[in-house]
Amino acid sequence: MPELPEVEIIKRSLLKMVIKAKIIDIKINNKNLRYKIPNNFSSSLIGEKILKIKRRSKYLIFCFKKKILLVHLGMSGKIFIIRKNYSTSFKKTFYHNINILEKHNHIYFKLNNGFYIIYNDVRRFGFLKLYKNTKIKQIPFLSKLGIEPFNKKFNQKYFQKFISDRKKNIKNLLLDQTFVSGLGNIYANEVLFESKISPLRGCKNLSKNEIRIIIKNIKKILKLSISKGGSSIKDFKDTKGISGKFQQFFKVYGRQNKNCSRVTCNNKIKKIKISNRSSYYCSECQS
């Protein structure tokens, strides 16, 4: 599933070329997502235009004059964007370079400036849901999200109140979306280990150093996926179909068994279950 920074990426790709474009026309190839395409989608949006585009937690959020547009990858949803006079054998040559199959295009929506934002969705677990003359603060799925992790105000008070009447180990806790918004479980496992604390520590045996650590930690890591493209373990890549490269930089994550990263640690990294997710750590250097 992209987590906060494959959606991050998407985000600002989309802002640098199709912000401010109008939707001119609207092609709907399959209803079935997650949720069901409404029968009023298309004529709700084609001639609105797209006058912003943000991004809350892993939800893409466009702003239309008096409605919004919610978009969740789900677990293997894509968006690309091409230009609307692309040849067939462009075409051919795009979807046959990136490994995609055009069969999966759910939604087109063809945009004034020459672009198609295509929805490409193999697993169909994602979906977009059409929101009017409501505040984004009252979508029902983004009213409940905690904090995002690059908010000043995401610091130790924030995270020590938080857990001050919690009894969930630490893994878990940054797993929760009511607490920090975005972060799943690749990058939780790498902040982890980088913190040298083991996912199955209470949330209320951290020290205060050790949770200003785990913050750092945090940002770091986020913004050093966001400068490689994201992490491409399956389904994701961006707007032009390039695979991220984050993965080449995973110290922990999917590595059970291989020597850990540390040069100075000589124990073999462990993959365990924890609320049935799996969880990658080293036992020498995480406690």
Contents of the next structure:
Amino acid sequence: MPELPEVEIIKRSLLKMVIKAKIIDIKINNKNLRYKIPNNFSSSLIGEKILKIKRRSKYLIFCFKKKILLVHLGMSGKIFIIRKNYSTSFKKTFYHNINILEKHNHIYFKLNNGFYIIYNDVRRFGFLKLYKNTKIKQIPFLSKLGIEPFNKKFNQKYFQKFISDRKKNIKNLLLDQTFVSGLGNIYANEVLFESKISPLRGCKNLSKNEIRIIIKNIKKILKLSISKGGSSIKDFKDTKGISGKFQQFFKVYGRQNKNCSRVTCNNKIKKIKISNRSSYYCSECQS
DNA sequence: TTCTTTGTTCCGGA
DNA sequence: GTCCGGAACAAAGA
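Which structure goes with the form predicted together with the DNA, now that we have seen the form predicted alone?
Whole complex next, starting from this chain.
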């Protein structure tokens, strides 16, 4: 699932390979993503040069001269950068030895530097939206977002001020994108495990030290994941290889009934639902 | 056929 | 007015 670290890795790959390139053709196989791709999508983008690529939370932002393309990968969205002759079928293409199923390649961007950008999405919960003559801060999806976790202003003072009149539990607080933007369910679980805090704790009852630890671990785990993801992409061997690498990294997510990752603990990881989202935690280590 | 998965939005109740 | 959580939504695989 693409969360902030995965999106950051994709952005870095794109920066290396397609920055300053011009879009010379677009092929749309399926318009029905989260939001339907409008009819003028291709004609609006063909001829445009990719001037900047940014990330905000889990959103990718492609900047053109007077247009912005906003991309959200949803649950299963992927972006492939590939060098391929347009006349050849993509059906049997391998990318880092991953077989790309043409069935789920919804949009191809052909660039003037020999590369294609492919938007692939099995579940089609992701979306691409084009904005004309709009500033990044004015885009509705981005204007409501809270602070980025790596921002220095995401600190103790900010945290304490935000929770002063909140009744939420800490798990829901971490998922609240107006509080901090970019944490998803997986990393919220991992951060709380690392911080030894129960996901059910009311955020108002957290001590100063616990808040300090949570902030530290958010930054630490996201950074670690970016470094792991970056290196593991190189090592991907096949689809099994991917899940293996990711599972290796998770200490609590998806580990219900398995032993707690802390060697000093003999407890089993519990799985509960908090606000309809799966929460994994150790009832011994996290309180 | 039903359940699960995600981020986002909407809505009713407090 | 604002906060909170539940439900709905998108699609597909198990």
